[in-house]
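Below you'll find only one chain, the form predicted on its own, shown as structure tokens.
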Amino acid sequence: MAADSRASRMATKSRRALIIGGSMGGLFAALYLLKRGWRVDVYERIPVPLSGRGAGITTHDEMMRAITDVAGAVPPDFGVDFEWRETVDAAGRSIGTMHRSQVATSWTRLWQILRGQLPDAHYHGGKDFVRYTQSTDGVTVAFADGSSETGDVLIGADGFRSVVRGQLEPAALPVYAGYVAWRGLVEEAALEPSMREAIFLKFMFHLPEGEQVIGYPVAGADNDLRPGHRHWNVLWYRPTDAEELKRLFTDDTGRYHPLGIPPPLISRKYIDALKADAEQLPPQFREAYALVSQPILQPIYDLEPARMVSGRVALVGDAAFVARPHLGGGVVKAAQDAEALARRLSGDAAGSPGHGIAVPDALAAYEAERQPRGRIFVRHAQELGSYIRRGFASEDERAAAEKFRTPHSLMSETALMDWLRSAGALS
């Protein structure tokens, strides 16, 4: 029996996972599998270290546990601590407060922590995935440079426009939600002193008709956490129909960018219009948007595939389900997908060392565990954003959306995991 156990563990150690995508989901998958004795290789399309994917990330207990799982501990310089949430009216007067301790970090800081745990030999930049083929014995991936690799399992962690998902489930496409987020960073030192004191260490909200504005503190450049050197991260969710979005995605040379326009190419006329509209916001956000030098335009999407798995191929993170950002749970979802996948592939779903489980069987169990939870993420995020629109088809539709437009609902559910825990969406 002992010999069989040793043999099965050796078989697990010889197993190889090919991971497409070197962002959060890919790194969590690699690190969880590496801990369980798998050989792992991460292939990332971009040849240089990833950075700047979004200005800020709010953290949760589940994220901290996942980081501890794969990195041993959460670094003390992880992010900015804040204690209070506040909603203001159009004049900037407080109409609701809530005490809730939280930490905000940056996408880049989290990526650096995870990437630092993965030996360089396991991470390959500049590898543009093209297609996969699979058999009963393994799966082979082909890259644009003509090279190929073969392993026991392929993990698609290549984001919401996943090429792996495009082959696994071609009908599953991101669906535009009808609104965008205008994101930006404000230097803490640039805020007028009394305003900085009033807002900086708070998660702030404002609720214009059919819109939502939020702001919260994050680290400054190069993860600078010193007072006076940090940033305030602002997001303004605004209804934008498909024709408007096409115009916003067209630069001043007339070139259309269907997959998203790089911030420096956003037409100055649209930035000027945004800043002019911001003059109608409460003073807290009016000053912030006046100080944003380069806004980022983020269209909001939903994605809910019918499948996460096919044979030896599985999807994790945003390559599988894409939930609107109101939950602030994308990293948690990716981390828990990765943990469940590694656990199922290693055969220890019930805490027993059942190594040697067939990969397709393990992936089927992974899908059965994670797909219902992904659906809950997507549906609840849709509810939280349901009032961000210009009109409603019926009064019943309006009434359903208005439930999520009160200061209490906004402050108690935005970027928090409480409802998802109660709904069984979290591990």
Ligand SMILES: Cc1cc2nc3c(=O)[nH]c(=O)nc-3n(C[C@H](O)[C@H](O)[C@H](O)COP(=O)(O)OP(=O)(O)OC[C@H]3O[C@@H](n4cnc5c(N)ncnc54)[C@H](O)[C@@H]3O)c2cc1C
The other form holds:
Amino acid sequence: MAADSRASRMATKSRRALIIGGSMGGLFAALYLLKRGWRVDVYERIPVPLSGRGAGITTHDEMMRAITDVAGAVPPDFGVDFEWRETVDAAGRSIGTMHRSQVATSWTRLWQILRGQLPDAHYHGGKDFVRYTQSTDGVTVAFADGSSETGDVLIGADGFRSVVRGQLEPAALPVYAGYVAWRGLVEEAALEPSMREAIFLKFMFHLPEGEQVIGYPVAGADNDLRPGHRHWNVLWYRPTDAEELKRLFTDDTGRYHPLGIPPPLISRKYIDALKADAEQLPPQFREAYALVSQPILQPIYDLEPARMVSGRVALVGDAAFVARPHLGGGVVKAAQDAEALARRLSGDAAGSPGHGIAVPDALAAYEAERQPRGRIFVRHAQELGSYIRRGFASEDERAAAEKFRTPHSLMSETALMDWLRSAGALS
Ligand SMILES: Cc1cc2nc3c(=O)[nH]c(=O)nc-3n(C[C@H](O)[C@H](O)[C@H](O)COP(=O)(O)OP(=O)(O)OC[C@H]3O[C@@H](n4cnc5c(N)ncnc54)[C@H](O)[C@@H]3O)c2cc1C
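Please supply the corresponding structure for the form predicted together with the ligand (the preceding block corresponds to the form predicted on its own).
Below: every chain and molecule of the assembly, starting with the one above.
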């Protein structure tokens, strides 16, 4: 097609984005693009509404701003508000407090808010992306059911094991960080009343040698925010070598689950061992882990690809960069990727929203803007997690890691964005 006729086609017809993955990155991308007049279609592998299996999400001003951008406002019943952070020693005595107002919500609540903004006609569940082909005129995606779709741009928002990235940048693979998070939810009403009074509305920390334990309140089942019906979300980061992880990922029938073991299949012997080890924790966390009925095992990964784009294909969110969860910034990163992508694709920099800018040029500008920021996220999260390990190669290495193992460092950096703001990693 001649360049002129292509330009006139672009100017008269809204362009179409194909988005793989219907989670945080995919929904933010769809909503930002929809607002700018794009036609969008989200293709999600999972056929039913997504759920974060009770995962808690700490929120930040940037997240509230992104939600307001795409949903008009943050609903008043968004999450649980709390004011204080506290670190305890092995005996449960306070060794540091910090005042920091924050709201924690649940992954599912956030997903429902975003999904509620996207008309059903634009969201296609049960569509398993397999591969793409692209030309100067467009990009075509193929799905496992044999169907295909063609659009102007393909957005890979398909998470840390992205199939889109597997084709775009096959060398980029998530690297296991050498530790796992044992997550769990405790029912507020199950906590002994004085314990509930002491910890429930706080972000609590404990720093065993080479490990980290945190807890904070989140909404209860079905986003219930009524006192007595909420949950306390606990995470225990523990060094776990690759061989050990393989054992943990093997169920009682001997089947190995290399991509992650569904919580109900985790062998009882490992859950019993976790609970036995939790007996050594301070009383606050000892009681919490005793009350967790179904722990969730989450290995921690880093991912830093050399490229985020290729021609008409771009990666956003965890498909692009994965930072360890200490910053609690994965959703903000996904939302800001999506915003930048929609802005670049809509040609705002050229002053002609919606028309005219060539997709590969827009994607190159997107990568130049977002890649340095993704790197900062990953590197700083690595620093925060650097002491979660067994043994150090040298005293210098230990000293560098220990800088992040003080109550002050932990409380002023975990699940907060201040450092990233000052480093210019946030929009
Ligand atoms: C322990 C832990 C705690 C965390 N805590 C926080 C926190 O407090 N705050 C925060 O902001 N972030 C937190 N995060 C990170 C956050 O959950 C992620 O950054 C965020 O979910 C990334 O969204 P995403 O859309 O990029 O990817 P994902 O949420 O991984 O979604 C990818 C989607 O793509 C779909 N998909 C995959 N392959 C295909 C395919 N071939 N075809 C079609 N669909 C496909 C998947 O089914 C999935 O729905 C935490 C992460 C962990 C591990």
